[in-house]
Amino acid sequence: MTVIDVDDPDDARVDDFRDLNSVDRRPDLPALPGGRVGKGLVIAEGVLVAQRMIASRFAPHAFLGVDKRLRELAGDLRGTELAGVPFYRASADVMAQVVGFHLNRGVLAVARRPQRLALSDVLAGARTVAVLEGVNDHENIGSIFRNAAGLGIDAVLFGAGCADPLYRRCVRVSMGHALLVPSAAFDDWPDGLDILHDNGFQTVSLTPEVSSPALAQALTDPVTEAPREKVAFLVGAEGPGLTRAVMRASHVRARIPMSRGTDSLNVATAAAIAFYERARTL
């Protein structure tokens, strides 16, 4: 790596890290107010998330951090793929002035967005996927990616109305797994669910409806009682859940049995339970 000391917070070389808390200037925004094109960069915060960015297809083109974090990342920064990539070393105060707030994690990595993965490539070889509709909370999306990574989900797919999965907060909450778990978006929604059906997936809409069968029933063949070969879990936004059109298009609706009058769970929590139930049956 090339280590470059930065003492001036106005140094143009660190512009890709500037104003991370700005609602209209952040470098991770693909589009800016007024129809302007944004940088659409991907930001990794902290040593662990930076390490996962290095290991992903999101190749970092620069780092900004304090000396302590540079030393902690030293082993990860020796790869030939990072030859010539600058590590801008700064004090915590200079870094805070650049970023716009004090960053406890002490290091940032930044990458340009690669070409979006094709849905067909993401589905190739996959057995279990998560499909999101209307999930517009970045922390929920980040949590779903983290749950997916930990519980053996092969990919996360996006229908209509979802927030940007590469937004800084999403990447941070996912602990970098938003960069490692394959993801893709449907071009047509909900008609795109036919692609899952054509690829042999049992589509399972998660719903709190008490008339729906329990989740465990939806994951096994009713005749052989063997686990379904391929499963796609469909989850919707907090509150409204999945649209009726999506639930009608899916093979089956399923619920997580609840108690004490609770009608539903946080979407990331519900997804984690579904992911575990699937892992348990395989």
The other form holds:
There are 2 protein chains.
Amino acid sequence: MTVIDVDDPDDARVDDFRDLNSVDRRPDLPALPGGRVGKGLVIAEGVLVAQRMIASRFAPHAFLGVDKRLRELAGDLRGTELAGVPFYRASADVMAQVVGFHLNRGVLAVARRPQRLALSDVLAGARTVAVLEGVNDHENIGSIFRNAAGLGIDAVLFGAGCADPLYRRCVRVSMGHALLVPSAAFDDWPDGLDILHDNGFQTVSLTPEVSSPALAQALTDPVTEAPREKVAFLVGAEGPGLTRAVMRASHVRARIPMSRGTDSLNVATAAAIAFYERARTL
Amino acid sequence: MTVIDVDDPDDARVDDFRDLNSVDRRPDLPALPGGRVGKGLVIAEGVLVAQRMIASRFAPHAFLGVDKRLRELAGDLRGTELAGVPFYRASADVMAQVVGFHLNRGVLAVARRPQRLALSDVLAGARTVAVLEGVNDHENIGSIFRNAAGLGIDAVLFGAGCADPLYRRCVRVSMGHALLVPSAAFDDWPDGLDILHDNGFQTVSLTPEVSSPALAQALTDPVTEAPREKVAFLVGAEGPGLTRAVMRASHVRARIPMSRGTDSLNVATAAAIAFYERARTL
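Output the structure of the form predicted in complex with another copy of the chain; the preceding block shows the form predicted alone.
In what comes next, the whole complex appears, and the chain from above leads the way.
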């Protein structure tokens, strides 16, 4: 890395890290067509997440951090094509003034958002995928990526109404897996679900409806009892759940058996249980 | 309810709701022997959680809320022994000044902490319990209570090093189930685990160690393949996990099969998967 000391919080060279908590000015807002809104950057926070960004297709073009974290990351970049990337070294105080709050993880990496992956590319070779509709909470999306990585899910796909999966908080909660687990978005929703059907996926809508079959049952062929070759789990936001249109478009509904009188589980927890059940059948 | 309008944020009658975000003055800090630290209160936030408090052994002795929430809760108290409890009705602004921040759920209920349940009472009749060690994150504890309620766990027990399960944030994340799911603490740790063994529980330490048997295997008798009659899941904090002493004291270790190169799951997510697997075998 090229180490550059930064003493002035107004230094324009660290503008990509400025005002990260600003609702309308943060640099990691998506760039919209016509150059509107954000800079379209992605921010990784902390050594572990920065390391995962380095290992991902999101190539960081700059770091901002304290000296201690510089030492921890130096080895990850040595001899790679990122070896010349600037590391803006600053005190914790200067960092806090740039970023807008005290950042206890001590280092940030920033990358430009690469082109989104094509759905067809992400599906090629995938055996189990998660499909999200209306999941508008960054922490839930981050948790779903983390659970997907841990429990063998090949891709996370986005239908309508979801929050930005590349927002800093989502990337952090995912432990960086939002940058590593293949991900794509549907252009048409819910009509695009046909792409899953055309590719041989059994689409399974997760629902708390007690009339739906239990999860385990939905994942095996009723005749041969063999596990389904390809499975796509569809999950909706806590509260409203999946829309009727998506439920109707899917092959089957499935529920996690729940105690009476309780709320449904958190969406990321329900997804984790579905991922576990799938891993269990394979 | 006895409705009392409060216009003055300094009104001493609402002191039990004052400065809820204060680290050292909030009224829901536990009271320690000798009258030190907090008032030993428990705060429920929002209509749903307040309703669960009303249904629990934590009898609220006052409410603070806006008129809309008063109407929503009135029916829950009518004809009960709580019918005369004061409801301090205030504007959202006055509430915010009392509480110390804007509370978008619009109502709070407060109760004194009743005597803790005895471990032996909580274990009587229980078939599956969760035991926490070193879980010091309120949101994780809240999620564990919510998952316990949803997935048929009979009690949540506390070993050493855990955060206060009756802190407002924990109660809120649990959706009020922290007040409803029976809960007790061990006096001796980890020696107190003997109480579980004496009561016929199979103690199962959850661990990401790849050499440990898979979860499903640990929950059935290896000879008869019948589900274990009574199971206690032991879970430790994210990162450090369970202490060696607890692992050694338990009957078996068990792991959730994970993909290579990933972190272990969040502790509440891992617990939810264990609870699900247990429900699956019963």
